[in-house]
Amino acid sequence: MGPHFRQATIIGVGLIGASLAGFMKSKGMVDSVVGVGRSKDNLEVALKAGYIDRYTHDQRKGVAGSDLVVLCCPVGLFESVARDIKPYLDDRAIVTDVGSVKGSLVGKLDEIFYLKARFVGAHPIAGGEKSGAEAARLDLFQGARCIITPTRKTDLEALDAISDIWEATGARVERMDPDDHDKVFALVSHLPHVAAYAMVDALADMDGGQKAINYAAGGFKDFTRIAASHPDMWRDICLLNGPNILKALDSYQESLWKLRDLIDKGDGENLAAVFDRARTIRKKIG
């Protein structure tokens, strides 16, 4: 079941990192796992749960001797982490990531690891608003999509190994150009998160908004659930995929203004038509 590694290092032992490490250990795909992170409490949770075998706060020491390194920290740290760990990597080690931004970031990581380690970009479409090792699940990736973003520089053996890891977890692996990835996920992931954060922020500032929050029920909770996601992670995503997210926000804003205009005019017929079109599309998603 999947490739086998002597030692894997997970940099950022959160929901995704701990779940992946735990799965690989449970299937005998790795002999030992080193966790790297800042929070001792979180690392202790991962250690006690058996997701990792040991941990360190020093990422340089953490990657020494590993033939697989997975970047699971916020995407805004990827470049600096990559430059810091490069001299301490074993030659021909495979480095991959789980970030939801690819684009130019993949190109930068390709350049950093060139002639040292072999980098393969990956993005498992899994997780949720809860974070940390305590939220980890070994079945987290079952049935989820995982996007692999190879480039012309990607080592084919490493590409197959990373694809095999994610297929072993039960994920449906697809390959996509890094720039196309960012355009797609600006629309279906990044925009919804920004919209959810904006909704909660706007309500908090509205007259009577603080009182209204006490009455929030299904609709509001469903729409804003993802606003409970880690703010540092989403700050980095917005900054790194800014141009694509701005285009998505402009289109979304136009749609909101259209609805506002229809409500202002009392145009129930066209308002219902917009809602019906959206309802039909949403039902096809499942």
The other form holds:
There are 2 protein chains.
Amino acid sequence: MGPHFRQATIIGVGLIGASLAGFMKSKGMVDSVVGVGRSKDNLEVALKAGYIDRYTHDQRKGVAGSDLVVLCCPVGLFESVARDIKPYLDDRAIVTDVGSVKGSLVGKLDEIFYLKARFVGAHPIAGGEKSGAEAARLDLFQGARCIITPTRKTDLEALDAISDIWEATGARVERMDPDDHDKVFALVSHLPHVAAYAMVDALADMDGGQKAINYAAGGFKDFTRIAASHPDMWRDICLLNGPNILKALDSYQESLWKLRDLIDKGDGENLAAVFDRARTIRKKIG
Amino acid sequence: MGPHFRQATIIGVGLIGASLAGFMKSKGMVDSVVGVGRSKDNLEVALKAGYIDRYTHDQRKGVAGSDLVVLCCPVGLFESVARDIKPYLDDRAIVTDVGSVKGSLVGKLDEIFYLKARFVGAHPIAGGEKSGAEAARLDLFQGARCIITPTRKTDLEALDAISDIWEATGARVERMDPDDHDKVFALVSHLPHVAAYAMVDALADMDGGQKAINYAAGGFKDFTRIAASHPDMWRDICLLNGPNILKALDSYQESLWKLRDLIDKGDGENLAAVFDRARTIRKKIG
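Show the same protein again, this time as the form predicted in complex with a further copy of the same chain rather than the form predicted alone.
Complete assembly follows, chain above in first position.
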């Protein structure tokens, strides 16, 4: 028998929040779901689809009586939302999140909820460029990875419950230290997104760039698909994981300079060697 | 009635060459196809699949008696192959290519074949990371763009014939000046590939990079898919279109520096603005 909750509050009923809520309801893991958000249109979509049972724009009212609260709003709001809802939470309510940044944010949330509610950090690696409840899918997390970031303060029962929810969705649950999480995802997620945004930005400003974009099937399209992701989410990630992203960016710039130099010198042999090693590594990922 | 050839020689029976040959044979546009290449295994695959009727490792023997010759080997070999086969070509044979670089290479080939054969430069924007005759598809060019780069020296009858072939494959044929072609594709194809290679290269060298690659579903995978492309092909492109690629790289580095600076300063407003503009542009491509 899996975890069961009386009432779950989803703060930010976007792609991830709506999909999680919809999944939990479909499996009877929760009796009732309250959606909290700013866009009435989006909340209506979630309500009509049955992902939530009711909604409110007032997060304090939204969390009252819930034994589970999931922070699915932009990570930049987590701290303020946490401070704001804390007095209105049921004692020992489980609070979790789906944010792309962990690091010191987890410790802050541990502190804010200390002795009141039980916080467990989580990050499901799913979704993509689409956003909003209309894009939600109950199988969104099937086969995806979900990173959970317990700390020494994390309540073990809450940790198990959250792990069980994610495993039930079909995700492969993995535990990571919050700081390791941010180092790793700076490399494999945050840096590529910044690089994709920079690529589109550069083209937009180059002579003939806008015209060239018409011929985008040749590599540019693939490369920049992730630049269609939500700007606010990525702003928050850059602000909250800045130091790790800067380190990754510096490494990337070094590699670009190395290649620039080889191209400038016409060093075909070393160019082919770099490309060949990269291809070997990339092919392992599949 | 479309173009028709007695015998076509495909020099380099890779993904593009094999697909084109297979298509032309399937439509009766050519009576017989000779494949020329170095890998016996690959040529055998093409033979068994019916893309070619016979093969040879000797390019001089391969072009004898052909009224159409298609250069599908790495662009870095075009000049030497052209000089080598010239004396063995039938007078007024049509020679064309499928290379990713045009620019001054087209003028060189015009010169080499002058008064002997009729050269027409072409570049079908198709294929991707897969290579070899085994990946060939007769519908590979359906809906793809094919750029043709005539010069003042280009024979008009040959130009029509080559355009007709590509249109028959379902490609949208477009004419471009060879130098414009190289400027445009430096931006939308060559730069993104170099950037993807640099991303994989950087990760491979970073502390924890190789371990992080295990979590590659979060953006890195999309961004670097094109790094699985053929190293030799990309070495040649970098060598032959160096100046344009360097210009594009410099623009790209500028954008990366701009973003680095905004991240360093924690300037959320301008970060969101850059990301938002990029998303708008990228969404137009679809």
